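Single chain ahead, by itself, as structure tokens, in the form predicted on its own.
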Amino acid sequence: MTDQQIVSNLIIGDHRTIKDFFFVRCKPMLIYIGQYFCQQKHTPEELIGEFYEFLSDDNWHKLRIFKYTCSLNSYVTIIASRYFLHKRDKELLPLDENIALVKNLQNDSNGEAFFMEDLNKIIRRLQPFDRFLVQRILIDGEKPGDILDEAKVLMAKDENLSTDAKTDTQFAGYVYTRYNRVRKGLQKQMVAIGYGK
């Protein structure tokens, strides 16, 4: 499906669609962001059916605006990291300086920015096989099986890169796990410059 199929899906309430979007293809990006910036107060099922009702609300509203000059998913992580920080900020404030706080960010993206820039100059330092496990798995929301003649492309371009793997399944599973230290290996480097505490 193209992100616009899945857009108008979304809006006319689709349950196949919703499911899949949210519970499959966006599950690790929010559980992600969701978890940096609310620790481990919240499951990820709490997490990402809270984003659900936030994004569906007023009838999908910041989904009718979207202009489609990034991917659906992109877009979407932009608006989690949003919400989640403006989550964090309210649940460490008082109830007068929420109020302030919250009117405040809705004038001002640059949290959002700063979170998103900061992820991003990390993706970058990182071996291009890993910023394409990153991009494809974490923001993008693939399974790792549905990448890997894609990543075996980029694995016999790289000189140093070599795995034992013989068979597809064995292949997949150097893929999962390589994704995973990675992802951990991003979280610790988030949490070192701030984020998450």
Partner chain sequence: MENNTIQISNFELLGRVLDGKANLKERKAVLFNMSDAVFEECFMVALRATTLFNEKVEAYETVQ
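Starting from the form predicted on its own shown above, please give the structure in the form predicted in complex with its partner chain.
There are no partners or other molecules in what follows, just the one chain.
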């Protein structure tokens, strides 16, 4: 069966094709990606079922826009990787709750003292400007907009840093984007050493 035939059958809701495609052909791929990003939180059947729901959403829109410039296998693999990565980040990183990251990780850890020690070790390895962002926004709970003046002073002192931001709004955007990226990196490193699972 060609990729076009499989897609056509999926779109018309052919049960046999749906079962074979998701629970035979794609099963090892979906389990690998699903369990890589969402470790031990779901059974293989749940992961596959969830991805089926996602892909079939909006009347199989993602398959309907497929132009067959790559194989169906690769197309679905990229979609699955992005989907489960997004799902993990959404579960681990509640945006707009700056302090929540620390609290979530802390609740899951075995001891607060060890947690703070490990967190500080990672923070110490950050660039000075990134360390400042983490300390003030994540740890102290300040809003990005309230630390802009300090951030500007720090940036002016650091020859390695530069930004095209000309207005305060643009600079605030730069700070917030940079902070979010640092926070995600910090989160990944903490998870890698055993916190937050």
